Structures are given as structure tokens and as C-alpha cells.
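One chain is shown next in C-alpha cells, namely the form predicted alone.
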Amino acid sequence: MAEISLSGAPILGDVHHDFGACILAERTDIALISVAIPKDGRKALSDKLKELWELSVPSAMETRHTNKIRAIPMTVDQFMLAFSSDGTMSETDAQESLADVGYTTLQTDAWVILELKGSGAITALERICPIDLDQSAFPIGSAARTSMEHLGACIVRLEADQFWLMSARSSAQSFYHAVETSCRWTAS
């Protein structure tokens, strides 16, 4: 019998494209864990997050970030933990750490994360994102669920001109095409 070995591969091939005014790249080094808050369990989960990582539960449109871990709001009682998958902490470690206080689901392979950065990032996003990205309305650390070119997405502002754009892995090619096309149009 043949021995078969499987290995993971980035959905977009670890794409990295420089458009001059902005850079678009697939982030393949980020692990994602969905955390749902149990009924009447917000305080216990909040205490555990603080104890483990000096992190707090994110508000409706604002991420929390510390120690290389980012909590991204998704719904009223659910958020994503995003952290580097460099070996410092595994997805299993994160899930086991929260097992007593929250409901967790591994999401790393369910999402594609694109990072868009540079002076042209806002201009590229204005074509496809219906959110007001002015810093007074969407400051650093903000996050929102939205749609981009008919696809469900989540946008996170990391810096003034740096964003994570997240969408379902099943539509990663279409999502990338929409963002890439916008970058091309605004670069010319």
C-alpha cells in the first residue's frame, strides 16, 4: 500500500504583490480561533484572557491586542483570536487554555487573510469597501464585518495604512481578485 503524506498549502499560493502605492499579501502565518462567550460567562472568560495573555474581550468594533495576540470582534458574543503560528503557542494550546470558560473552534483553515498596506491602501479600499475608513470614523484597532464585491468580509485596521482583510477560504480566489483589481485600478 502506498504511503501518502499530506501537507498544508496556502490557498492563494502565499501571494505577495507590490503595486507601488500599496502592497497586497496573503498572511499564512496567522492562526485563528473562534471564541464564543457562554451564557453568563463573560466575566469568567474575561478574567481568563487577562490571566493568560493580558487581553480583554473586544468591544463591538474595536480589537484588543497584546503579546502578539489580537482579539477581533465578530458578533455580540463571539470573537476571533488571531496570533502568529510561529510555534510560540499552538492552536491546540489556545483552545485548551480556554476550554473551561469559552467555546472554541479552530478557524485557521476556514479563512483567508490578506494584508493590504501602503499609502494607496485607502484608495484601493474605497472602491470595494462600504465602510467609512477615515481615521476619525475607523481608527487604528477598529474592526468591522462588511461585504466587499458581494463577498462577506471582515476588515481590521492595524495601522493608519495597514489592514487585514478576511474572508471565507471557499471564496478566496474571488476575494483576492476583487482586492487585486482595485489595487491595480488605483495604481494606474
Second form
Amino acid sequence: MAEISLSGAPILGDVHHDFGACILAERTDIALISVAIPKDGRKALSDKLKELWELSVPSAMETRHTNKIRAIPMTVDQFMLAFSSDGTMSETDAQESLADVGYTTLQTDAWVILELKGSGAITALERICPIDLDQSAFPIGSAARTSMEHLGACIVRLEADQFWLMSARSSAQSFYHAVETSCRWTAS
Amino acid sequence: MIIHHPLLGPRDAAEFVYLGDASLIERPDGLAENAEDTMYEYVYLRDNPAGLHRELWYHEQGDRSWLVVTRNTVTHEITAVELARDVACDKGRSK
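Since the one above is the form predicted alone, can you give the form predicted in complex with the partner chain too?
Whole complex next, starting from this chain.
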């Protein structure tokens, strides 16, 4: 039987827009799975994450990160694992690794990830993101779910002026339009 | 209005959806002998205080948690915010 391999298509056409003070681009190289923590199963899951990737369960607003993989908090008993989709590890590999200790769901094709970086990133976000992005309140490695314009979103701070903005893939164009408009109006 | 989420810190009230009186957590036993009266009270009767009121808010544009917010209905001052699951567990519920 033939080996069939599918790869995701970028929902925004791999967009990359340089506004001068900031750059907004679609990340198409990130695989996502969500992990729900079973009742009374936090320790077993945490032990497994440590064994597999030297990772731990993220706290409410703080991601966990190793070279290969990032754990992003979603809700009290659920988080997202984000890792490179370069073929080193597939979503199926990750799901099978956690099969006995957590409830996993493939999420790669449910989200769009925009990366916003540059000295103007904060100014652009101030217009649409209600989260306090001061480094004292939202340091590097922080993550928060919130709304931008009218759309549910998740913001992750990778560096002082580098962010992932995640939202539903079904409204990716609207989300991109909202962020792009903010960049355009503030970054020039 | 800012709601101080117990886990996430201060968040704009626009991220939340209001449900109503926190007594909704205490759903009566629908099979009890007096179920007709208790369910009637549970579904239809609410206190309407001018002052402190415990109410359920849902963090829809956030971590999807349910909160019990104690709010003064006259001044809108919020004096306490708890996770609804903690409130329910304190009442002997399993989740």
C-alpha cells in the first residue's frame, strides 16, 4: 500500500509583512497538540513530560520551554504543546508518547500563528491587546488567552519584542487584518 | 471594570460573560421528596440585593474558567473573586 503523507497548507499564504518598526509573519512550521490533564493525573503527566522532553506542566500564565518544544497554558487543566513540524517529531509521535498520561488532541490545523517582532511590536499590540504587556507584569515566557478586536486569541511572549499571536484558523483572515491594521497605523 | 482573576491577575470585564446568582451552583436533588418546591425556588426565585452579591462569571475570552465574584451592586466594587470549582469543592462537590 502506498505511503501517504499530508502536509498542511498555510492559511494566510505564508504571509510576511515588514512594517519598518515591526515584522508580522505567519508561522507555518509549528505543530500543535493540546493536552488535557486527567483528574488526579498531574504528577504522572509531569513526570512523563520531564522524561520525554525535560519539560513540566506550565503554570497559569507561564510557558515551559526546551530547545525542541514549548508548553503553553490554555486553561486550568489543559495546555498546548508547540514544536517544530520539520519532521523530527510528528503530532502522532507526541500523542502516542502521552497516550497513557494525558488526553491529547491534534490542533495544528485549528489555529493560525502570527509572529510579531520588532521595536514597534508593543506599540502595535497596545492598540488591540487588553493584556498588560509591561515586562514586570508579562515577562518573557508568559502566555495569556484574551480577545483582540472581537476574536479570541492567545498571546505568547518569546522575547522582549517578539510575540506569537494565536487565534482560530477559521477566522485567520479577520485576525490577520486586525493585527495588520494595528501594525500599519502604529508602526510608521 | 477590572476582575482580579485568582490565577491570571487583573483582567478586563469585557473578557467575561455574566451568568447570575452564584446560588446556581447549589442545584437541589431533583429526586428528593420536596423536589418540586426546591427546584421551583432554584429555577425562578432570586434575591435582588442592593449591596454585596455573589455571582457567577465565565472567563470566555480567557481561560474558560467559572468564577464566583462578590460584587457590590450599588458601587460595582468587587471584594472577592474565587474559582467556582473551589467553591463547589468546599461544598462537598467532587468537581
